[in-house]
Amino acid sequence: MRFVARFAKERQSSFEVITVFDEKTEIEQIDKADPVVETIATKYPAAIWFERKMHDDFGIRIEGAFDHRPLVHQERFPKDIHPMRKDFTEQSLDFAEYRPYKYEAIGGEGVFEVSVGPIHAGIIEPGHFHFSQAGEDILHQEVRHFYKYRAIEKMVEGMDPLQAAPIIARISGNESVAYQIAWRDIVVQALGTVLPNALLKRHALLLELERIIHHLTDLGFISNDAGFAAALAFCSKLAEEARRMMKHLTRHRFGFDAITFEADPLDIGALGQWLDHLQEQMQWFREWVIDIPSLWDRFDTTGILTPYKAKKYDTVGIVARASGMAVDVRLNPFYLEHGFRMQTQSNGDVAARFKLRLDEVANSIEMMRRFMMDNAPSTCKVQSEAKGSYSAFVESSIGELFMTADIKNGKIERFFVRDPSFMNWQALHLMMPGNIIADFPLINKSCDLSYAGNDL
C-alpha cells in the first residue's frame, strides 16, 4: 500500500487527522485540548515531514516520531503559534528570539560539513543543502527548503472556489497546468457536473505541452551539469518555442488561468507544424547524445536510488519510474485510448532519468496529436454553490500531484495540496552517498524537483 499524504483539519471541538493512501484514507478524531497522535513514520519515512508540518501548523503532538524539530517555523519564528487554526487570525508576525537549527550530521576523523544555501548563486529559489563530507565523498546530505511559507492554505480559506482559482494557478510555475486541472476536478466534483470530451482533451493537451516544456528544460540542464554545453543551448531553443506554444494557444507562457470551463477552437495547423517540428529535433537530438561516451560516463551509476529506497519513501513521477515503479495517474482508460504508454527505466540513476525524459517527451507528442483532433469549441456551465470534502490527482511534470479541499456553503474551509516535490525531496539525500559533492548539482536536476510547490 503506497502512502500518500497526511494533514489535519479543525473541528468544532476536534482535530481530524487524514491518511491518505493509493488504496484507502484513514480519518483520526483526536482531543483538541490535548491533541496527540501516533507516528507512521516508522513505517512510511516520508510521513515525517506530514508530521513535523502538522505540529507546527495546528500544535498536533507526534507520539513516537523519530524527528521532532520545525518544519515549516523557521529559527526566529514565534513559539506556540500555529497559523492554521481558525483562532489565528493575525496579518503578521514579530521576530523571536533565534533558536538554532540542528542539522543531521555525520562525525568522526576527518568528516566535515558542508552548507550550501538557502541564498544560491544561481537563479534559484531558497534552499539548504547540508552534507557531511570526507574529502570529497559525500557521507550524507540533509535537504532544508520552507523559507518562504506563503500560507497558501489559508490564504484561500473562505474564498469561493473560483475566485481561489487564480491563486491555484501560481502555485508553482513549472506545474501550473496540472494545479489547475486538480482544482478544475475538485470544483467539477463539487458541482456534480461532467466535463465534455472536448475540454477534457483541450485540457489533457496543455498538460503534455507543461509536460515537455519541462522535460526540455530539463535535459538540457542535465546535459549542461554533467560540462556538455552544446545541449543545453539546443534544448533551451526547443523549450522557448514550446513556451510561444503555450502563449499561443493560453495568452501566456506558463498557461496560468488556461483550464476555463470553455474553449474555442484551437490553432490546429500552427500547432501541427510545431509538432512535427519537434518530434524531428528530438530524434535527432537522441541520436546525438546516445553517441557521446563522456557524457554517459558522468551520467551512468551516478545518484542511483534503488526500487527499494525508491519504494520504501514513496517516490512519485520521474524520480519512482527511472527506479522502475510504474507510478503515472495516467495510467488510466482516457489517456490509454490516447495513447499513453507507461514508460519506466531500472537502474535509477541520472541516466535513467535522462532516458526516461526522451521517452516521455515522444510520448507526450503523440498524445497531443490525438487529442487535438477534437477540436470543436465546448462549453460546461459552473456556479460557485457546493458543499463537501473533494480531493483529485494529476500527473504533473515532475510527478503525482495530490490535491483536495472542504467546501461549505460555497466557500473553502479547508485547502490541502501536496506537491509531488513534498515527497521526492525527501528522498534525494538517499542518491548521494558514493558520490562527490561536485556531482550533487547534476543528481539534484535529473530529479527536476519543484522549490515553490513544495514550499505552500
Second form
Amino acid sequence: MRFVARFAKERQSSFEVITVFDEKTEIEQIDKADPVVETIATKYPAAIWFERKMHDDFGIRIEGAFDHRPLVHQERFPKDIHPMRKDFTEQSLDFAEYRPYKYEAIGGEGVFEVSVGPIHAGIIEPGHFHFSQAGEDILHQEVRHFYKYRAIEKMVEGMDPLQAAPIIARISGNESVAYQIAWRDIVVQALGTVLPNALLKRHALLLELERIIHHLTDLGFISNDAGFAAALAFCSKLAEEARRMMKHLTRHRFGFDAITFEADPLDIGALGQWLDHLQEQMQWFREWVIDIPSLWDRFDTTGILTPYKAKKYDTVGIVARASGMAVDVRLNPFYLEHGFRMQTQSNGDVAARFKLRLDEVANSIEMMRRFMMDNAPSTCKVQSEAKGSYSAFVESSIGELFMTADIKNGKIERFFVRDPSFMNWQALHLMMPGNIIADFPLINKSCDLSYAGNDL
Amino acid sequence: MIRFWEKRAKTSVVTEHPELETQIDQIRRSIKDEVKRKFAGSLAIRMVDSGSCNACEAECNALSNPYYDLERLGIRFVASPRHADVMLLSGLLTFNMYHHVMDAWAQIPEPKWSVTLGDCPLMNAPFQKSFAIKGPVAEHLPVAHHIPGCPPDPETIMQGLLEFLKKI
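Could you output the structure for the form predicted in complex with the partner chain, given that the previous block was the form predicted alone?
In what comes next, the whole complex appears, and the chain from above leads the way.
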C-alpha cells in the first residue's frame, strides 16, 4: 500500500485526521479539547512531515513520533499559534523572539556542518540544506523548507471555487497546468457533471506541453551542473521555443488561467510543425550527449536512490520511476489510448533521472500529436457548486499531485494539496551518503523539485 | 564532437523571430549604453525570491538563453549580495523570508537599488493578504523601480531594467 497524504480537518466538535493511501482512505476522529493522534511515521517515514505540519497547523499532538520539531513555523513564528484552526482569523502576525531550530547533525572528530541557504547562489527558490561532512564526503543532509509558506490553504478558505482558481494556478509556476487540472477535476465533481472528451484532450495536451518545457529546462540545467554548458544553451533554446508555443496556444507563457471550461480550435498547423522540429532536435540531442563520456562519468552512480528506499519513502514521479517504481497517474485507459507508455529506469542515479526525462519528452510529443487531432470547439456549463468532499490526482511534470477540497454552500471549507515535491524532498537525503558535496547541486537538479508547491 | 561542430555551424547564431528582432535589438542596444555610462560597463544583480511561484525565476533564467543572452549587455546575475548593485526581488515577502531578505539587502554595498519583479511584491497578484505574508514590499524597503507582470516575460524584464537605468 502506497502512502499518499495525511492531514487534518476541523469539524464542529472534533478534529478529523485523514490518511490517504493509494488503495484506501482512513479517517480518525479525535478529541478537540486534547487532540492527540498516534504516529504512522515509524511505518511510513514520509508521514513525518505531514504530522509535523499537522501539529503546526492545528496543534494536534503526535504520539510516538521520532521528530517533534516544528516544520512550517520557523524561528520567529509565535508559539502556540495554530493558524489552520477556524478560530484563528488574524491577518497579520508579529515576529516572536528567536527560538533556535535544532538541526539533525552528525558529531565526531573532524566532522563539520555546512549550512546552505535559504538564499542560494543562483536564480533559484529559497530553501535550506544542512550537511554533516567528513571532508568532501556527505555523511548526512537535512532538508529544511517552508521559507515560501504563504498560507494558501487558509487563504482560499471561504472563497468561491472559481474565485480561488487564479490563486491555485499560481501555487507553483512550473506546475500551473497540473494544479489547474486538479482543481478543474474537483469543481467538475462538485457539479456532478462530466467534461466533454474534446476538453479533456485539450487540457491533457497542455499538461504534456508543460511537462516538455519543464523536462527540457532540466535536461539543460542537469548537464550544466556537470560542467557541460553547451547542453544548457541547446536545451534552453528549445525550452524557450516550447514556452513560446505555450503562449501561442494559451496566450500565457506558463499557461496561467488556461484551463477553462471552454476551448477554441488551436493553431494545429504551427503546433504540428513545432512538434516535428522538437522531435528531430531531441533525437539529435540524445545521440550527441550519449557520446560525451565525461558527462556520464559525472551522472553514472551519482546520487543513487535504491528501489527499496524509493518504495519505503513512497516517492513519486521522476524520482520514483528512475528507481524502478511504476508510479504514474497517467496509467489509465484515457492516456493509454493516446499513446502513453510507462517509462522507468532501474539505477536510481542522476543518469537514470536524466535518461527518463529524455524518454518522457519523446512520449509526450507522441501523446500531444494524438491529443491535437480532436480540435473542435468545446464548452462545459458551470453552475453553483454542491456540498461535499472531493479529491483529484494529476501527474505533474514532477510527479503525482494530490488535491482535495471540502465545499460547503458553494464556498471552500478546507483545501489541502500535496505537491509531489513534498514526498520527494523527504527522500533527497537518502541520495547523499557516498557522494561529495560538490555533487549535491547535480543530484538536487536531477530531481528538480518545487519549493513553492512544497511550502504552499 | 565532430557532429556538434557540424550542428553548431548549421545552427549559427539564433536570431529572434523577425517580428521581435528590431524591438529586442533596440532594447539591447540602449541597455548596453546605459550600463556602460552608469555602471562602468557591468551591472550586477542579486536576484532574491521572497515567496514567488517560481515563474519569475524561470523568466530570469530564460534571460540567459540564446534568444536573449542578457550577459552580453554587461548585466550579470551574481551569487552574493556583496557583489551586487541591485537587488531584484520577486515574491510576496513571506513571514519566513522577511529577515533573510532584509539581511541580503543589508549586505549589498552602497550605492544600491531594489527593483521589484512581478505582481507579487506589490500585492497585485491574485493572492490575498494572509498572516504569513509581510508584503507589500514597499512598506519595508525603498523600491527604486517596479517591473510588472505575472510573470513579466524576458522582454518585459529587459525593458524594465532599461527603464530603471534611465531613471537613476
